[in-house]
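Only one chain is given next, in structure tokens, and it is the form predicted alone.
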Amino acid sequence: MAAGDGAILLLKGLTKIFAGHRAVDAIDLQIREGEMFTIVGPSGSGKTTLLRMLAGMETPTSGDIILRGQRINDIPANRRPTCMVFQSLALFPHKDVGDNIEFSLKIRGVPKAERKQRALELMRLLRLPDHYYDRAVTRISGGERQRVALARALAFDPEILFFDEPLSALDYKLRKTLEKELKDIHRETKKTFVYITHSLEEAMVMSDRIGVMRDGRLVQIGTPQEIYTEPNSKFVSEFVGDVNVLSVSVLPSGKLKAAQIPHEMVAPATMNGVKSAGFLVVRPEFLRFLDAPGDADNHVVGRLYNEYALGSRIQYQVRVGELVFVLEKLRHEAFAGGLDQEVLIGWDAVNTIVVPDR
């Protein structure tokens, strides 16, 4: 992997072993300058350990971390041109907003007037009122403390900002607001952001690219659109939001067969190398209620079990034997029938893929 194509950070075979356990297992990755790259995965997948190595808080067991062509494995965190924004924020509770933001500038010996000017510039960028400069951080809200922590990181003028689940402790409404603000700030500053979260929804909103981790490995890397519509495994497809997954076998005719569905199904064009058995993936928005079997490539008969209002969308559960299919419709396209009635649902092959179980 060469340091080309606008790469700022390269990982080559990066590995971390704790007491015989490979927390991070031979990761190769290229992060482009100016992008927001988000690492997602379940608890224990290795994402936090990976981030701590990138930030200089853990030393790799093997492999290399290369920043602008320089190997930085052994350079401590405080000597790297990078900065971490922690979930805990790690603000100084005895200092006011301005002193917290100016901390790195003060350490560098920047004159007080210049420090204040820079702090106020960052506060305006982050939508913090000027009069907060002298306010104690203990007297501002959780969302405002998040902005102060980010301003402090930006004051350091790092080449890369690392984020360790900074929004996970916030309530839903504030988290959604800050997701959009972080994306705006990333666009305005043009800095490289490397972000970890367990929330795929958070990653989908903000990221240029997403890396999905499992058991210490990056199992898929792609744009949010690619991760959502072209998962390369059953694990990725189920990790990325609600999904319908059917265990299928590939027939000699090229059609698909699922044990719970009596008839053969039209296969999608994308089979991800599956030759005999795999999993058919159908996103809820591609399922629809039908008037007749011929209205879609594939169909099943089931019973409408429940419906859930999700703001502008309505989600439906349809039971087909032991299977439960999930459909989603915009509110103005809501199904007119009632619960417990027999319904015909279906999907077109073009809107599905088959993936292996890996």
Given for the second form:
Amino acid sequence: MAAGDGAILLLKGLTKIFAGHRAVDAIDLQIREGEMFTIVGPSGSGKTTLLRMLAGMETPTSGDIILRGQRINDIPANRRPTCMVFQSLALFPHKDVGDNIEFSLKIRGVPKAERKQRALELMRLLRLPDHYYDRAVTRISGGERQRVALARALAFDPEILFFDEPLSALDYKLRKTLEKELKDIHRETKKTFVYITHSLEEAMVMSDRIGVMRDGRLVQIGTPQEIYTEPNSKFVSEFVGDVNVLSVSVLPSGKLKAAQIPHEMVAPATMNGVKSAGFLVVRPEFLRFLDAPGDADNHVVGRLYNEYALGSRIQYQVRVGELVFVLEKLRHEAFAGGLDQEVLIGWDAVNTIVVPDR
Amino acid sequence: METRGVRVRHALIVVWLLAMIIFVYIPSVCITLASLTSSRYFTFPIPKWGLDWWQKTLSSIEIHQILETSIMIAAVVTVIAVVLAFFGALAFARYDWKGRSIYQKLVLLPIFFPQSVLGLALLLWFNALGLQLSWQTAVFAHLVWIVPVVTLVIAIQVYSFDPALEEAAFDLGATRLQVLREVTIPVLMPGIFSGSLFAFLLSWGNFPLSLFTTGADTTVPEYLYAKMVAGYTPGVPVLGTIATIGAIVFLIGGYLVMLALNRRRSAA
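Next up, the form predicted in complex with the partner chain in place of the form predicted alone?
Next comes the full complex, this chain leading.
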């Protein structure tokens, strides 16, 4: 892709230094027109600072923010064609639902009747009943407040919508529903969404592409599929749910050796440049109980320590010396053996990758 | 066992309540009783009840003048104090800036000065500047003490104010001024309102600062004191009662306004 081709937002060496600390460190990124891009990282990784620079609420120390070919570093938030949905939602507590949604239109001097019409359109899009128009924002539920905040941002008709972990305060079930709703809204509106969250699981559900952030840097950018199946570092591989990460060394033969496993292991094709020492990543769904050692490329004998019901799946913990492996099976394929029993587990090299320690 | 604990707790609550009434509220009622006498002197029990002194006081031009002065000072102090304290409170609690912690201490310090010393200091200062003492200088003196109090009252509201509200408004295209008008002031209104009640009532009841700085003008507390020292008439408790009732009416009125505002805000 040529520079800027299809990109609505271009970041070049974007850096923010707070009191000597590089909160955001030389980020280069292209965000494509109409995509849903999620920046995910643990707290303190700099993702909020990055988003606040994009929205115009922090000034970069160095680097450029280029929106549709125009450098916008010095344009304040109120003159940028972008809009943010805040973590706290920041709904105006003294205004009704309608007045909240219409705020940007009122600022632009749009006549009341037209404003109301637009607000009602957005409320319908977001499945808020019409009679909520006159309701106080303090008297609606968490999920409804979420929708009002989104409607308020959409009323602004921004070129890019930024989201600062708006779902983090909600309970699990509601969060899951709203994640999908948000993705549907993204589809409906065809706008560019830039979302930040600390939950890679959340990012996976919604995003076209994900950027994983650590210590102010983007360590990997890719589709949810790529991030899940081809993490480029130990950090990224461990970011999604439970995963088996095994410290390994590469033998001259090309096979792998881990301290607690007696056999040499077949290496995967994807080595991410690891030449001597790295980490073998095996997702729990690719580990299985074996009848005989030859049933998989690699095997190890362990003790079934515990099992956990995860709804549709069951997770097993198998201990091999000090190592702990987690396996997952669908409920209807549950393992028949009992706890504390010796078990043979294994995996095929094709389902694994090796990553460097980053 | 538990019932005994509950009984002891109940007894303590009753004792506490009685103590409150005896030490705080009965004296105020005594002032009113003392104003309802027909005789010229202060004697208890009251020999003959009557509203004579109320009539005399309410028709006195001097008293009108004094009430006017007190109201004038309190009103002007309220307006100026609320404006200064509003911005002061934002600097106090909303923004993080170099020197904020020093400012926070400096701005609150005048609250702890002995007011009579502050009054004397201001008197000397006004003299040094060659200013004629009047109700205007008293306004200034009251402000020195009241602005910090109101700043604190509004700052408490500011602490519970989500800065993201201002950012959101700004992000939605509002100018700084529009943010102030559309978001900051309305959201902080309860604090501003209680701050203005404080300002008015603290000025209305202030004696030590007024004593030193009003010059030829006289406020209600000054008049009460002067008449107690020399020339007591039952007009003194009458004016005292008026001052107290005025404050109570003002407070209740304020409370009702606040209630109405809250109801409007949370109306379905």
